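Only one chain comes next, encoded as structure tokens, the form predicted on its own.
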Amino acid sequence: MGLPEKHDLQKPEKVEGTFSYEDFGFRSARIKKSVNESPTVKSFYLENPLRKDPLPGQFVMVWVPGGEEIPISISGVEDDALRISVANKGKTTAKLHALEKGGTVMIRGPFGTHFHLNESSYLLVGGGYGVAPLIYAASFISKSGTECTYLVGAKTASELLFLEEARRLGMDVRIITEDGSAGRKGMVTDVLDKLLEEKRFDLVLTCGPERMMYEVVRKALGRGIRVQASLERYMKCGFGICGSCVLDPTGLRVCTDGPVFDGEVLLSTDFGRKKRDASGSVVEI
């Protein structure tokens, strides 16, 4: 369906097998320039230093010194260059906002699943910065010619994120923020079920706050229309052995047997109602 050869998009990778070091060993990726998304996310195009490229929805381990290291999924593959956006939320999150063009940062990856592609009409619903995976996913849907919608919500206008790009790559763009300031004042669940009933979709891709992922799974799965979510969890590996990611209580690990899952494994976890923490207590989200 127009797709890059080289992978194959309808089913999940899993990372598994042999590795050498160098699989998950750090590689130094050199900024070549950043760009504000918003008032709260940056995005920074990298030197390309990963062994292969990442594909929708899979994410990279960032460490830039004197911070922790990150899980971070990827937005865009451009002219060699990865694009990561980041939302400015923490400490070492601030620490990478201040890096400019020229500065370093070290990465690991690419991990995890990612989103297949081999559908016909595709639904695209974000929350926030979490639609950085959603957007690269519609750069890939758009090769193949395949309708698609991205209804995408934040909390105000200067928040909202990718809008140009995605009407560039042909979606039908949909907005939505909570104070009004553009598009329909509401939440992204309010206009989800008129938006079901109004077009047909195959296939239903979302990331971002997780109490609205469950939503979404849980009103598409309603009306028998399958649903990938992309899942963001607290990691400190990135290939599976700390667990400090683990869906209870399967013991599914958001980095390794995600992060996208099928809606309907997800809803026999604890998604949208529980999680870990750093120090692996489970609280409530």
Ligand SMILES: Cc1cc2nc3c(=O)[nH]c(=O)nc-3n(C[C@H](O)[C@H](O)[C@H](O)COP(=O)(O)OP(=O)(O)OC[C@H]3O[C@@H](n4cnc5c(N)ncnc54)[C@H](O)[C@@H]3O)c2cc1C
Given for the second form:
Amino acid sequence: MGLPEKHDLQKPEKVEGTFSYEDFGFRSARIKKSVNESPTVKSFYLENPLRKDPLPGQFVMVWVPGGEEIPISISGVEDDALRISVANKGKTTAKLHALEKGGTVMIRGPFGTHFHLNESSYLLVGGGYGVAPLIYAASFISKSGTECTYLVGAKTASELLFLEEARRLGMDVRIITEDGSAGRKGMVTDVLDKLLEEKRFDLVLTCGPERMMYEVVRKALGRGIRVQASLERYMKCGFGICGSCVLDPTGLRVCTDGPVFDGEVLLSTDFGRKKRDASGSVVEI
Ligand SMILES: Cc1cc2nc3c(=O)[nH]c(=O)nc-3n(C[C@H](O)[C@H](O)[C@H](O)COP(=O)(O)OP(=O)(O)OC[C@H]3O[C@@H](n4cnc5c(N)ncnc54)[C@H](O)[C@@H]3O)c2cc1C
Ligand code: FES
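Can you swap the form predicted on its own for the form predicted in complex with the named molecule?
Whole complex next, starting from this chain.
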């Protein structure tokens, strides 16, 4: 038997007893629009092929042609489009950044736990592209007319994300940059104590670099305020079987038991101190 024709490779015939991409939950998603949010982060609006809409904090596994399959949070759902906001960090995200309107990726999901949004005042604390799931949460919070502060940090002004969107959603926006090019100079954790003293919050939501989230969790819980954090760990399967995203020593898996966890749960794990790398080895954060 010779090699299959080109069209056979693109559209394989389903043979009885075999599986197609769809059988494994993959859905083809066409890019409706893309927007450069910063020099490193690009948002993609995908035609929504999922059977149910993701909740804030949930993620999808995105398989990019010629690249690998990577976990990405949902940063918004509007006009029947899913928005993902992706930092250009390595080989797969670079391939994704090269795609434009009309390009196609495969997605599976939505996966994981979500933020629980039934309080009357919130503080959202985000660093870098970690604000992606927070701005989606903000869209839900704003619909309920609840008071919300959006504290966002980045290395420099051009990397601050979704400021206008947060203002449009009625958030009290506070900015901090490491080089002082916008807002106060420093890290979000430098202003957190003052903010927690100044205003009353029922719930803190956080996403960003893990060391930052560790400080946010400690400071909020130290004042008796509940906190939920969305974690990023190395993921391979995305649905609980490979163990690459496990939190030691509890065995909790970020892909299925998370990515959103209550702060108290995280403090009983290696959160903020150690994680597993691509080979499964435990490394310092
Ligand atoms: C639940 C979750 C939600 C995420 N949401 C977003 C998001 O909204 N926007 C965004 O830009 N990024 C997000 N990420 C991170 C994103 O998955 C990685 O940056 C991406 O996988 C890097 O792929 P790469 O091939 O471009 O980089 P690589 O060249 O493979 O590596 C670059 C860096 O990314 C890390 N990385 C690589 N593969 C993975 C993986 N499968 N899981 C976790 N880390 C990995 C590597 O350890 C390395 O530090 C999320 C990760 C998780 C776990
Ligand atoms: S990514 Fe495989 S168990 Fe979580």
